[in-house]
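What follows is one chain in structure tokens, specifically the form predicted alone.
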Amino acid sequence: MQLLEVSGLTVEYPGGVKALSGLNFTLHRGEIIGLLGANGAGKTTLIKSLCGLVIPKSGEIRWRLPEERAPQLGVLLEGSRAFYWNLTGWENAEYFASLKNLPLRGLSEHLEYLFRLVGLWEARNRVAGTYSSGMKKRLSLLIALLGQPDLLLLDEPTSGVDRASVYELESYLKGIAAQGTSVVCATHVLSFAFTVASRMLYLESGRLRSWDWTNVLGRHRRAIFLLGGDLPIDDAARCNGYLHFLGDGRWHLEGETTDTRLFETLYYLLDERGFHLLQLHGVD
């Protein structure tokens, strides 16, 4: 069942810079979308557009909800000011749960689960302003996860989260998706996206590029990326041994979808070296 439809979405910032240009896609209930792209590709702008923090220059976002009710959202954005620093972590969670009209019955158990999920259980009664930057990011993530929203929008949710909690988060997102919550997750951690996503959207300079990612999602497979770009051969030799030159500015990057170093190499090439993703294959 369709949750929303995006048509011709264009966002332009002062100075005529187009952050998004003519985006078209649909999102279905229970779908987890991995939102990929190099820095500046438009991922955060798209998330802000979906939650109403950025007003598009043109285009539409049409919700498919019964009786025209307002969508219930959970949102994690960059930064750590998503809560009150003079309240404890637990007090913040209770306050935002009340804003979301979560029922009191079972709330304590729900909060305990989330605090343990993000690794803040022992710090729940500490004033949030005393948290480290990583702990503040995890509290922001917890607040986004409260309840069971129609749509969960996550911008780099694994930043500042330890590996054990990332595994728990992967399971949690799959669980709430199975119950009907849709998720859009912008991330640089491709191994995380490949584990949780049922579909990928890839942004490049504000435009959606279409590739079929489904044959490598959610499985332990070998992924083969065909890339275009310029890189000295001696630099290529330092790319973890995954990168091979094919000629004419084309490169072959191959590795296991469970290998985080493969994706670190891919994002180094896309983010820092200006490479372009030309094609993706999955093999057994």
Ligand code: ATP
Contents of the next structure:
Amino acid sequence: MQLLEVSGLTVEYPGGVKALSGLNFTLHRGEIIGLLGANGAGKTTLIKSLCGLVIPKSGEIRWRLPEERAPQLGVLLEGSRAFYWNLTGWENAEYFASLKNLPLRGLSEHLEYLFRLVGLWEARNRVAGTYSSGMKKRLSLLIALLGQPDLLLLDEPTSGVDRASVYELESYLKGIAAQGTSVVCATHVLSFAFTVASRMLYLESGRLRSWDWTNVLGRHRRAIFLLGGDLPIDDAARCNGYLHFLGDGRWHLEGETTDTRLFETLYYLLDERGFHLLQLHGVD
Ligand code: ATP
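Go ahead and give the structure of the form predicted in complex with the ligand, now that the form predicted alone is out.
Next comes the full complex, and the chain you just saw is listed first.
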């Protein structure tokens, strides 16, 4: 079942910066989408467009909710000013839970669960302004996770979060998605994206390239990526032996679908070396 449909979404910032160009995609209920792309590719702009903080120049976002009710959103944006610094962590959580109209019944258990999930249980009664920057990030994440939103928008949810909490977060996201919450998660941490997401949207200078990774990675033993880009042959030799030059600015990257180093190499090429993905195949 669809949650929303994005068509022709184009965003331009003052000064003529075209941050998104004609994006088309649909998001289904209970689906987790990983949003990937180099710095400045438009990930944050897409997240802000989906929660109404940025008004598109053209195109639309059509929600498919029963009786046209307003969508319930949970949003984690970059920056840590997402809560009141003179309230404790717990008071903040209670305040935002009331803004989201969460029922009082079972609320303290829900909050305790989330405080433990993000690793802030011991610090829950401290004034949030005294938290370290990592703790502030985790409190913002907790506030985004409150309740059972229709759509959870997370911009870099794992930065500032320790490894144990990242594992917890992965299983929490899968759990709420199984109950119908859709998630769009912008991240540079490829292993996190591959663990939680069933589909990736890859943004390249404001344009969308979308692949159904589960179709390839979940069903095949090996993956082949056809890439375009420029790289000195010496640097290519350092890509763990996965990368081969085909000529004419085209490259072949191949490896086991369970091999995380293959994906680290892929992301290094896409993110840091300006490569673009031309095709993706699965082979047995
Ligand atoms: P990062 O990974 O660095 O967070 P991103 O993929 O989230 O990057 P955006 O922050 O969406 O990218 O930026 C997309 C483009 O829009 C960039 O060229 C950026 O410089 C520009 N941009 C973003 N916000 C503004 C703004 N408020 N005013 C003008 N230009 C902006």
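Rigid core here is just the name for the largest C-alpha set that superposes within 1.5 Å across the two forms. Small disclaimer: the values here were computed from a predicted structure and weren't measured. Residue numbers count along the first chain shown, from 1.
In this overlay on the rigid core, Asp234 has a C-alpha that sits 2 Å or more away from its partner position between these two forms. Superposed on the core, the two forms barely differ at Ala41: its CA moves less than 2 Å between these two forms.
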